[in-house]
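Single chain ahead, written as structure tokens, the form predicted on its own.
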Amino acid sequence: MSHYSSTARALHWLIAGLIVSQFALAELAKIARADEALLKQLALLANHKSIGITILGLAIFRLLYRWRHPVPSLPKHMPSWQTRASHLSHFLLYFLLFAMPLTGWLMSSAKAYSVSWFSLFTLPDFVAPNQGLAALMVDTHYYLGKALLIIAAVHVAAALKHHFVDRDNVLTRMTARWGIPIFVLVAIMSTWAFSQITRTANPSTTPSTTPSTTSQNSATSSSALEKLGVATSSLPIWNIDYAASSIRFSGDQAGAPFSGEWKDWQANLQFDSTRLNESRFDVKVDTRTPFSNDKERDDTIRSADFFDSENFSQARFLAHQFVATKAGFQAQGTLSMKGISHPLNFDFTITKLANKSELNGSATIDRLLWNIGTGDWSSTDWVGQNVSLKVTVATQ
């Protein structure tokens, strides 16, 4: 056999073109970061990861195919050191085809960024968030990329040397009339296609920027319920065990879920299932304290495009209307964020444990109603429109 099969050649040039596009997308992401175009950076890196997983899948298929379909023999006139060098370079190239996407996948998991394959499905995380491991994988992925460039350059130079100097068939074994066009087309088209992002928000869901009647100042006053014309309650205020309580949020970023929690919050809860008309919730969240295991994402959450924590450091939920449901209860209140107030229903259950109580509840927030994510971020192509809240409040 003097040539690789058509399948082997197609895989070779397809993977080569995708690898070129990977380096291009990584460089474009660096430029976007330097320009503080964070949404574009997010989109570029998301597509970079998706193509990386595609390369991993193709590399697995190619290795299995090679196992069942032996490769052509090298020319007999080749010195033994060149034969060994050829085998070594092929081994290293295969190793890097696996190592690059796997270290990228591991890096994303350690940075609390789940990997989505073109928003069609989400891959499982390799590890729990770990900043030290993430930093190690960033360096490892970077140097493996440099190694891939060097080895690929040597591989190309050796093939050209065989063709133009030795005049043997080492290069032509893998070439075909359609091989180079596939390589060029894949490299150019995938770089262009996957560097595009949609910037237009859905006009039907883009909210008005006009604040409602409950502004940041009125929402932070100590008598907010009284200003709403709500009588105070004689029910006791829960003595909250904040160490055992949490307000967690989760959303969708680049087709993959992410989660976090608010580290600083306070709540005055007055609730009795037999006296719903006297029950009251008053919950304040410090919007300067998001924690999602990634500093860059937390900084974005605090930024003017999202919560604008510098000017609106508090979000507040006030509820004085409660109804019983089949599953438990529902608080029908008002959520104020970023100077904007809208109604919000919060479903919850109450569990009694000895002399303690535990509330577990949830709500879904349409972030666009509160202008959480403005400008390019108002598009839901890369950041989901709905954010889920999960709340646990335990008493001491």
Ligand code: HEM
The other form holds:
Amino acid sequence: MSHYSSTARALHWLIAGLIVSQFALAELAKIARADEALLKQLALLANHKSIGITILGLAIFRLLYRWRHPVPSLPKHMPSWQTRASHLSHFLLYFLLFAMPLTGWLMSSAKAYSVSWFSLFTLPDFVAPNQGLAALMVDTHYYLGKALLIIAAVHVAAALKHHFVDRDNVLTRMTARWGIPIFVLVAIMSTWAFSQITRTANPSTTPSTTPSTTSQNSATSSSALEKLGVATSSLPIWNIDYAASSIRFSGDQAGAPFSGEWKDWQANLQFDSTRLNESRFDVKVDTRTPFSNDKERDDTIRSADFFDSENFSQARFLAHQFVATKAGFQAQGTLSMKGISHPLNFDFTITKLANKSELNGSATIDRLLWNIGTGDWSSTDWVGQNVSLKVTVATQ
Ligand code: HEM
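Given the form predicted on its own, corresponding form predicted in complex with protoporphyrin IX containing FE:
The next block holds the full complex; its first chain is the one shown before.
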């Protein structure tokens, strides 16, 4: 056998082209981060991850294919050290074809970013969020990338030496017929990936979702239920066990789910299922305290485009109307964030265990109604419009 099969050649050039675009996307993402163009960085990394997972799939396929279709043997005139070097560099290239995507995937999972494949489906999380592991994987991914660059450079140099100095067929047996069309295909794919970025970076292509200013009234100017003319309640205030309670949020970023929680919040809950008209909720969240296992995302959540935590450090939910539902209860109240108030219904159930109570509830928030995500971020291409809240409040 003097040539690689057309499948082997197609895979070689496809993977090579995708790896080139991986380095380009990673570099552009770094530039976007330096420019504080966070949305652009997110878009670039989303494409980087999808292409990386594609490379992993192709590498698995290539190995299985190679097992069934042995590669053509090297020219007889080659000294044995060159044969050994060639085998070693091919082994290392295969190793890196697996190690790069796997460390990237591990890094993303450890940072609590799920990985989606071109927003078509979400891969399972490799590991639970873990900041130490995330930092280790950032470094490992970085150094393996440098190793890949060096070995790929040696690989290219050796192929060129065979072609121009030794004048043997080592390069042509891989390039014949399919090399150029595959490169063209990869170029088209990369162009498509970059056009995704241009689309999100141009807000004029996305619908305007600025909320009406008439909604900036009601509870915004009021600091408590009493100011709304709501009678104080004689129901006891829940004695909350904050260590066993949480306010978690989850949403969709670049087609993949993310989640986190508010670390600092305070709730005044007065609730009795038999005295719904006297029940009251007053929940205050410190918007400076998001925690999603990723400092960069937490900074973005606090930034002026999102919660503008510097100017609006408090989000508040006030409810004094309660109804019984099929599953439990619904608190019908007002959520105020960023100086904007809108009605919000919060569905919940109450479980009683000995003399303790536990409330479990959820609500869906259309973030754009509260101006959470302005400018480019108002596009729902990269951050979903709806954010889910899951609340657990346990008494002591
Ligand atoms: C063959 C596949 C891959 C190659 C060649 C590759 C290459 C690279 C390179 C060169 C960088 C820049 C490192 C630096 O200079 O700081 C990078 C960054 C990154 N890669 Fe990959 N990568 C691959 C697959 C993946 C996959 C599959 C994922 C996730 C699922 C991923 C996630 C990331 C992330 C999140 C960063 C940014 C790291 C940071 O600075 O926070 N990569 N990648």
